[in-house]
Every structure is written in structure tokens, then in C-alpha cells.
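The chain below stands alone and is given as C-alpha cells, in the form predicted alone.
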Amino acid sequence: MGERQGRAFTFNGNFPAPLIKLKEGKEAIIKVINETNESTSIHWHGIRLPNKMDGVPGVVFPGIPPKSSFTYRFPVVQSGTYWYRSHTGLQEQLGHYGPLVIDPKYPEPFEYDRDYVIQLSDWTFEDPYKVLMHLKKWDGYYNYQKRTIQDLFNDIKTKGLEYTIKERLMWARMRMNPRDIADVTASTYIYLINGMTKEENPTFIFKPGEKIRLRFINSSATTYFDIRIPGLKMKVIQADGQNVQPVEVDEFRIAVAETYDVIVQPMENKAYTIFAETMDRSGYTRGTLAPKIGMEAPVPPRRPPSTRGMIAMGMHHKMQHHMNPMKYLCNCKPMQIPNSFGPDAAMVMKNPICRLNDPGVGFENVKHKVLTYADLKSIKPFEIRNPERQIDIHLTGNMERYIWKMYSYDGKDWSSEFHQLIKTKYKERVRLVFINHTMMDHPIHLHGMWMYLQNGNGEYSPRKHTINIKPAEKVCVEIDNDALGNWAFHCHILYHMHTGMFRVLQVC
């Protein structure tokens, strides 16, 4: 990795795994031969397929034992940008992932001249289980950006003494740090594009005037990236492999496990930096768009560490006059919020808010256009009808103990354990209301089916396989339960999933 050696979990000796290209309307037959001494698996992220081909050990099959093989066979019923990865233990952190591109059966509603995959990821030379052990012992183990006495003086100067004291007391009562943005940071991570470091600077060639399609895939174990290409506008054309009405932005955040396709059109005979800065601002990686190999563009200066404010913790009622009225664009309402989740939750958000038009922490003062979920409009309309019922999904956590949970509530029963299935009926439309009671973002991924994000765009609600839920936020989606079987349903931050934020949704 760069100039250092590490131990990776590879496919055919490649890191990351090789690009797999499929064709919509055909059948995929992929034989996996496990030549290692440990069990493994492959999950096809975002792909609609027969339940037994989903590749999740303990949910649909026992995994692929050492020195054995498994053949995946499924019809290809969609197109777009996806990826594949291990769903076994923490193998994903060791490089067990690769890009997957499915060519459409019919022409796409946009044109381009070149097409590149940009797979983002994080890498540590530590054993992933040692990383988890550190997080269990001290949640701030990798956080080197905590506030200092100088930050206190700056806050008093800009916010006033009374507000600063009130804010500090709030954080102290919750035993939390407003700069706990990422569990694992650049103190141990290096960040990669297509397996290469920022020093290796992967370069993507173009001719001036060409339209370049960039397929961004975030295959990180825990890292969110903010993507910019200084000097170029980016036209977002796909989200999670699905076509959306084009929206032009200067920057977008890509949560763990999401994909975004953009088109850029550089007109000048010069290089441009593809800059991927981590959400907590502790690190970055970069690549280059250039007319020829060897050209480089300036690397943007790093921005100050991100800090969560009071809005991020549900203190919105005191600041409503500052907020955009679009905050009301989601009309879902939780059925019930308990006073406590016990030791599994450090806090309870009694008044979660909808912030789909908020790009998230770190973007409070930027002047340029940043993509939000409110901008996403599907090209293909969505059938509007009333859901048969609602299920609330409460995301809870205790940072000090590093425990993460997904509580479900169907109007009658509460449950939170992996073996307690979230039961639904085939073809039933269900509204899921997510409530995030933690101070961390959680990218929630549902296998096998689409989640239609209720973002105020009516029949043009976008469909996604992964929805990011910000702290203190509520988000509603609808699912049609059109795929039979047991489907994994979890946070895609690897260490959150591994420590409890993992459920199974059953369609029968």
C-alpha cells in the first residue's frame, strides 16, 4: 500500500477486486473458489436477485468454507453502478471489495465520451479486530481533533459567553464530544482511490471538450468523503445506480456504501484534481483528470475539523427562524418514542427533525452548491399509494461502550436483536420511519429491495439501496416488499454493524 506492505484479502491477487461488468437482461454466473483458510462470502451490493444468492452468512447461506466453492447464479434485472464485497466478519476492511457495473438494456438518457470507476476506500495497517478492540476500550481512541482551550476562546468570541457555556454543559451532560464525527480517522487510516494512495495519484485521461462519466463508489469500512473537482461543475446523473434528473453541483458527500455517477466536461488543456476529503477533515485522497499522464493540478487546502452544533443534536426549536422552510419536506411521524432505551442508548431524541435539504456537518458555512437528498428526483415515476402500515426504526448507540442497535416498533412490539425478525408481507407497502438517536451518521442499507426516499418530490421520489441518516434526524422511506425471503438490514459502517446495528427484514 503505497511504500508499505500489508496483508489484504484479494480476488485473483488484485487489490481491490477486479471490475465485474454485466449486462441487463442476461444471466450472471459467477463461481467463487475460496483458496484461503477462512470462511468467506460475496454480497452483491444493491443488486436485486433471488434471496439465496444474496450472500449473507447466517441469513441466507452458511458462507463459503475454506478450500471450497460456491456458484452465484441470478438474472440481471437492472443497470447502473454497484459493488461487491465480503459479508463475513471484518474482511471488507482488508480489501475484500470490488466494483460492479451493469450495462443497460436500453440507451441511457444522457451521453458521455469516457467512463471511469472511482472506488474510494480506507485502509489501516492495524488488524481490524484490534481497531474494534480500541473502539471498545475508548471511543475517542482515534480522535486527534478534540477541542482545545483555544477553541473555547474562539467560541466565546463568536457565539458569546452564555451560549458557549450552555453548549459546553450540554455536551458534558451527554458525555460526548462534538468532534466525534468519525470513529476511525486518519490517525490510522490512509485513503485510497482504486487501491492507490494520494501520492500515487491515479490519473484519468481526457481530451478537452469530452464529457467524462465518473462512477464514484464508497467502499470504505467507516469513512464518508466530500468530493470536489475545483474548476469543474459536476452533473449528478445517478444515485445508487438509478437514473436521476440531472442536478449540477460543486460538491457532494458520499456516505459509506453509496454510489453517485456524475458527468464533467473539462474544456481546457489542463489537469484537475479529484479531491476526496473525509467528513471529519482528518485526511483526504486525490486523483487527477488530465490530458496526459504526469500532469497535476493544485491540491486544495484542508478545511478546519468538522464540529457538530446544537441543531445536529435536536436543539432546533431555538433556531427555527434560521432554518430553510424546506425542513418540512418530510411528513412522517414516529408512532412512539420511549423515554429510555436502557443502557443501549446514551440519549433519546424526543423531537427528531427532517433535514433532507441539509448536506450535513462541515458544510455550515460553504457558499457553493452541495448536493442534498432533497435534490434527488427520479427519472422513472413511482406509484403513489397509501402504505398498509408503518414500522419505526430507532437507531441507538452508546459510544462509551461502543454498542449500536436498531430498535424496530410496529405499533405493538419493540425488538432489537438480530434473531428477532422484522416481519412483513409479500407485496405489502410499508413505510419505514428512521429516527437517529445518536450523534453519528448512519448509512442504512436494505438488501434485495429499493427504499423510496420520501423527499417531497412525490411520484419522482428517488429509490436507493442505502440511506444516510444524520444525527437527530428522522427520515421516511417506503418499500414495496416485492422480494420474498429474509433480507439483511443494517448500518454500513462496518464496526457499527459488527457490534449490533444489524437486523433482518422478512418478506413472506
Contents of the next structure:
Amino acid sequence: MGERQGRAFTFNGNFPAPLIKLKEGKEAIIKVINETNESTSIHWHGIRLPNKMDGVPGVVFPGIPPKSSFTYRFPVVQSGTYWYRSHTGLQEQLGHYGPLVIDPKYPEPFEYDRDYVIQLSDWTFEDPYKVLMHLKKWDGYYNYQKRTIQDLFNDIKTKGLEYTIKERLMWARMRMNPRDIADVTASTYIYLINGMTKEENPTFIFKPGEKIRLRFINSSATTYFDIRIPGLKMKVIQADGQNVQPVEVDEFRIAVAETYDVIVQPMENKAYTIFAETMDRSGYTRGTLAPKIGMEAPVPPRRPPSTRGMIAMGMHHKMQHHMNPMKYLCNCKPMQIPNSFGPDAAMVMKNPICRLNDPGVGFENVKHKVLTYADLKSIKPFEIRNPERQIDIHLTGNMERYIWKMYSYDGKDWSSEFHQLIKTKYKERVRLVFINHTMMDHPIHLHGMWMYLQNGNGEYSPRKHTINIKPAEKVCVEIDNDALGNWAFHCHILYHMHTGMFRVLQVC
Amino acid sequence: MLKKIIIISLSIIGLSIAENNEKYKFYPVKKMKPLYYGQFLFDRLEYNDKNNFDYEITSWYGGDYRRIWIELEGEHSFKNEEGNIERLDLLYGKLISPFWDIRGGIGYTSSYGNVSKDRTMAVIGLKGLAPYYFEIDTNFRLTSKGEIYGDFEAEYDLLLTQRLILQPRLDTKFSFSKIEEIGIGSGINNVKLSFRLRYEFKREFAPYIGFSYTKLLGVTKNSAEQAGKDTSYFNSLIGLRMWF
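With the form predicted alone done, generate the form predicted in complex with the partner chain in the same format.
Next comes the full complex, this chain leading.
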């Protein structure tokens, strides 16, 4: 890792794991031989496959014990950019992930001359279990961007005394920290592109005028990246492996476990920096697009630390009048919001709002175009019908104890227990309403099936395997329940998943 | 006849259930293993200009909701080899709301040196984070002799920079009765206000400097006056805060 040496989980000696290429319409047969001394597994992220091939220990199979093997075998029914990873313990933080690209059976609705995979990830030399213990014992252990007395004086100068005091008191009363953006930050992390540090500067070659397809995969354990290529417009053509109507953007945020494919067309004979800044702005990584190896472009400076506005506490009525016109994005309502979730939740959002047209924290003062979920329109229409069932998913958290939960409510029963299945019927259309009662963004991933994001685009709703839910937000998705079995359903921030934000959706 | 019909229909239902189970034979989902962990926090290990050594150690072990706590707080004077253990508590705590633990158990207090006195007691209290980010620890104590007293501690962290932190702290002891033997008067006994400026080289390792101001009140003040001791005093101090 740069100059230092660490212990990683490798595949055939590679870090990250090698690129696996499959072809739509064929059958995949992958034999995994576990030569380590601990149990492991591979989960094929975003892939539709028979339940027992999904690779989640304790949910669909017992895992792959040490010194044994397991053969994954499934028909390949989709195409696009995906990835694979361990679903055992915290192995993912140790490098147990790799890119997966599936070539389509039929030609794609866009053209390109070159094709590169850009897999982003975060690496720490600490033992991942030690990282978890730090988070459990000391709130904000890795956060060296908290607001200090200096920020107080600056805020008084720029925002006025009254507003500053009111705002500080509001956060202090709630015992929340507006700079709590990422649990684990650059104070321990090194950020990587394809396993390489920003000093190693992975370089991707092009000839001026060529169209280059960049397949961005965020395989981080906890890090969200904001990606831009200064001087180039990016045309987003796929999200989570699915074709979308092209959108031209200057920057996009990639939540943990999402994938985005973009096409860029550099016309000049010069280098461009692929700049991936973390959402909390504590660190970055970069690569270079260049006509020749060795060429480099300037690296843009990092922006000041992101700070959550009052909207993250559900205080949108007073502060965010201009958000109202976008209400049409979501007409779904949670069935019930309790007054308290007990010690599991430090906050309960009584009025969650839709803000799929909001690019998120840190983009408040950005002038250029940033991708939002409202921009994603599928190419293929999806069949609109009334859902037969609604299930509310409440995301709750307690930062002091680092407790994270996913409460489900089906109109009758409340539960947050991992082993209490969320039961649905085969072929039934289910509406899931996510309500985020925490101050953190949560990338929610459903295994085995697509979630159709209700973003106001009707039958052109995009389908995704991972959906980011912003603080105090409600997001509505529909699923078709077209795959039988137990499907893991969890927050993709590794430490949130491991400490309780993990449920199982059963289709039977 | 009826019997036969019932038996047949029951067996058909049974068979169809069995068949259904066969059709939807999913891997049984197991419970997640709970995490257990613990911490030793040396909140104060400090030496002051009166040649006293003060300490406060908080340790716990358990899960997210239930924990066993051992807390030790006291002072030792190197000048005349005496001191007191203000509290040695063994407590069981339960998280009752996102920021508060209710704790109960047994406690012990003693002073040693020229005269040795001690008490064991039942303890019940609250520890947690109050609105506006005040760390609170307050306990009521019922001694084996039937006396009741209590203590209250509040701390606040003020970030001067990311690593330089100023911590004001308030300590007080109050009693519903006079407990002469262990030097506690009725009412509010004392108020101790202190400031510690620490530098976090690591989160786990932070040396500090500071000062404290103690004011004795009520009966405690009177008895100190009679003994010819100061009733209010400043101390400067140097110390270390660490945890693992």
C-alpha cells in the first residue's frame, strides 16, 4: 500500500481481487478455494441468481470453511458493471473485493472506444475489529473535523450572532454533531483506485477525441466519494449496471456499493485528473487520464469540511422553503412513526421529506451540475401497478453507543431483529418506504432483486441494487419479489451492517 | 364416518403443509452474535501543588445495553501518607434511553492514615450525556448505617482545536443528614470547579494541565474552620488522561 506493508485478503495473490468478466446469457461457474484459516464467502453484488448462490453466511449457506471449496454456479441474466466481495465478518475492509463486468448479449445504446474499471476503496492498517471497537467506545474517534471555537467565531462573523447561537444550541440540545459525516475518516484511511494510492497515481491512457467509458465502482467499507474530472463533462450512462437515459454532469456522488458508468471524451492532448474526494472532505484519491504514461494534471484542492444543515435534523419547515416544489417526487407515506425507538435511536424524524433532487451534504454551494437521484431515468419502461403491500423500513442509530438498526413495520409488527424475517410473497409487488431517523447517509442494499426507485419519473423509474438514504429523508421503492428465498437487506456501511443494520427479506 | 373424514382431511392438510415446506425450504436464518467489549478509562491521574495524587478510573464490560461497571475515585497525600477512597463502586447498568444509563450496585468509601473510617453502601444513579453535551454522573448512596448522601459530577468538552480541549468540570457532594464519621455534613458539602486543558496526541493518550477551586459549605465548612483548615482553596495540577 504505497510505501507501507499491510496484511490483505487476496485472490490468487491479487489486491484487489482480479476482474471477473462474464457474458450475459451464459452460465457462470466459479470455484472458490479457501486457503486461509478462517471461514469466508463471496457475494455477487447486484447479481440476480438462485438464492443459495448469493453467498451470505447465516442467511443462504453456512459459508466456506477454512481449507475447503465452494462452487458458485448461476445463469447470467443481466449485464453491466458490478462487483463481488466477502460477506463474512469484516473481511471486506481487508481487501476482499473485486470488480465484475458482464458483457451484454445485445448491443448497448451508446458507443465508446475504450473501457476502464475504476474501483474505489478505503484501506486502513488497523485491524478492522479494532476500528469497530474504537467506534463503539469513543464517539467521533476518527473525526478530526469537529467544530472548534475557531469555527464559532467564523460563523458569528459570516452568519451573525443570533443565527449562530440558535444553531449551536439546537445541535447541542440534540447532542448531535453536524460534522459527523463519516464514521471512519482519512485520520486512519488511505483511499485507493484499483488498489493504488494517490501517489502511485493509476493512469488510464487515451487518444484525444476518443470516447472513454469509465466504470466507477465504490467498494469502500465506509467511504462515499464525490467524483469529478476537472475540464471534462461526464455523461452518466449506467447506474448500478442498468442503462439510464444519458445525463451530463460535472460531478457525482457515489455511495458505498453503488456503481456508475460514465463516458468522457477528452479532445485535447493533455492529462486530466480523476479526482475522488471523500464526502466529509477529510481525504481524497486520484487517478489520471492521459495520452501518455507519466503525464499529470494539477490536483484540485480539497473543499472545506462538509457540515450538515438543520435539514438533517428534520428542521426543514423553518429553513428550507425552496424544497417544497419537489414534493411530487414522492407521494408515499409511512404507515406509522412511533414516538420513540427506545435506546436504539437518538432521534425520531416525525416529518421525513423527499429530497431526491438534492445532491446531498457538502454540495450546498456548488455551482456546477451534480447528479441527483431525480436525474436517473431508465431506458426501459417498467410496468406500473399498485403495490399489494407496503413495508416501512425505519433506519435508526445511536452514535454514542454505535448502535444501528433497521426497524421494519408491515402494518402489524415492529421488529429490528436480524433473525426476524421480513416476509413477503412470491410475485407480489411490494412498496418499501425507507425513513432515515439518523444523521448519517445510509446506502441500503437489497440482494437478489431490483428496487425501482420512485423518483418522479413514472414508468422510467430507474432500478438499483443500492439506494442511498440521506438524513431525515424518506425514499420510496418498489420491488417485484421475483426471486424466491432469503435475501440479505442491509446498510452497506460495513460497520453499520456489522452492528445491526441488517435484516433478511424472505420471498416465499 | 365423521371421524374418518376428519382424519383424512387432517392428513391432507398435513401433507400439503409438508409439501409446502419442501417447496420453500430456505436456509434457516440464525441469530446475530452480540458483541461484548469493555473499556478502562483513566479519566484523571493527576498530581497537584499540595503534594496530593488524585485519581478517577472508570471501567466497564458488556454489550450495548447492559454493562458491569467498576469505578474508583480518590486521593492520596504523599505528605502525611493519608488519603481517602471517595468511591469504589461495583455497578450494573442498563441503557434506558439513547444517552442515559441507570446504574445500581454496591459502593465503598474510606479514609486512611491517622484515623481510618469506612462505609459500605447501596448505590443507585444515572450516568450519561445531558442535552447541550454535558457529561453527567450522579449517584444516591444509602450506607449500611442508614445514612443517605449523594454526589454529582458534570463535565464539558470545549474544543479549542481538534486536539487541544478545555474541560470545565463541576463536582459536588450533598447529604440529607450529618455523617460525622466520614466527614460529611448535611446539605451541600462542597463545590469543586476545575478546568483541565488536555492535548490529545491520540484519542487514548492526553496529558493535561489545569487548576481547581474548592469551596466548602455549610457544616463541612464549620468543621473545617474549627480544625483550622482552609475553607476554600486553589490548586494547580498536572495529569494524564488515557484509556484502552
